[in-house]
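The chain below stands alone, shown as structure tokens; this is the form predicted on its own.
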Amino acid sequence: MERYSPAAEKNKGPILEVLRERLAPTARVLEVGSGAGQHALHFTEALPTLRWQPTEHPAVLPALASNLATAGRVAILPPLVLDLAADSWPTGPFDAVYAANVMHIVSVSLGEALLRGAASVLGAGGQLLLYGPYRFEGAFTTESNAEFDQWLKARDPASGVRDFEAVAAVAEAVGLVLEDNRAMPSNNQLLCFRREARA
């Protein structure tokens, strides 16, 4: 598999259990930053009636498309380009938007673009599910997350572990209400937001 991610392989089981709990069997899900497609493949194998829309940055899309084509999974739609900097999103509405390990990789402004874009394509009652590490009240949950933040910033100064409160505030401003902050393995969280009904 091209661009294989050990992190995606490690966390796919625990995330699947939350998806089973929160998603309707035929939910239409938009995945932001599908990477190698490991989550799309794992989740749709377990939940084959989902309609899973993978997306990626143009530079990564060919590897993603190749991986998914090999599987030939009916529940997975052909992957689409989604560049957060371009702020151009696939046509909704979607029942859920899912993004794993994206918020700390992209800049703060692109993370905010993700929140705005998700709110724009979710139907009323739709969910935004964000997986990854967060700081709470300015503090890291573990020393390993602090070290990870330093590694991220050395690689790209615009990246880094985000403040939960800042993410939740932007989400609320665009009509996304926090429903659950689920502790996950390896010092990660799964933040579950729901789209308020539009006026």
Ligand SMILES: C[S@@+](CC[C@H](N)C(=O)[O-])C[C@H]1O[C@@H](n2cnc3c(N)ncnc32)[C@H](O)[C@@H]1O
The other form holds:
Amino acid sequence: MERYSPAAEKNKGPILEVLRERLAPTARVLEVGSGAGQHALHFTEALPTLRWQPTEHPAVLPALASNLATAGRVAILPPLVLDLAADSWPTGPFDAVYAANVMHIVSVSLGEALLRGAASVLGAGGQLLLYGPYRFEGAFTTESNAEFDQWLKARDPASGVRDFEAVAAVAEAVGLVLEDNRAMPSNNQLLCFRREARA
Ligand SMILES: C[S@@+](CC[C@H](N)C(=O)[O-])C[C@H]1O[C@@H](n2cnc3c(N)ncnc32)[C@H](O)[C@@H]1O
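Now that we've seen the form predicted on its own, could you pull up the form predicted together with the ligand?
Then the entire complex follows, led off by the chain already shown.
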């Protein structure tokens, strides 16, 4: 598998348990930043009636497409390009938008583009599920997350662990109401938002 992520392998089990609770069996899910496709493969193996739409930045799409083609999973649609910087999203509506470990990789403005784009493609009552580390009231939840933030910024100064409150405020402004802020293993959170009905 190209671009295999050990972290994705470790967190896929606990995330699946939350998806089981929150997603209808035939939910149409749009994944942003699918990476190697490990989450798409794991979740659709356990929940084979989902319709999972993986996406990636154009630079990563070929590796993702190659990994997914090998598996030939019916529940996974052919992966599409989604570059948050280009702001062109697949046509919805989707029942859920899922992004794992993307908010701290992209800049603050691209993170906001993710929230806006998710709100635009979700049907009323649809969910945005964001997995990753966050800061709360300006503080890291652990020393290891503070070190991770330093490591991210040394690599790309525009990246970094985001403030939960800032993400939740932008989400609310675009019509996404926070329903759950769930602590997950390895000092991560799963933020679960629900799309309000449009006026
Ligand atoms: C840390 S990886 C997470 C991959 C996967 N979701 C996982 O949990 O293993 C972050 C992902 O964000 C994607 N990404 C970075 N910039 C992006 C952009 N502008 N638009 C869409 N995806 C982007 C990267 O290609 C990468 O696959």
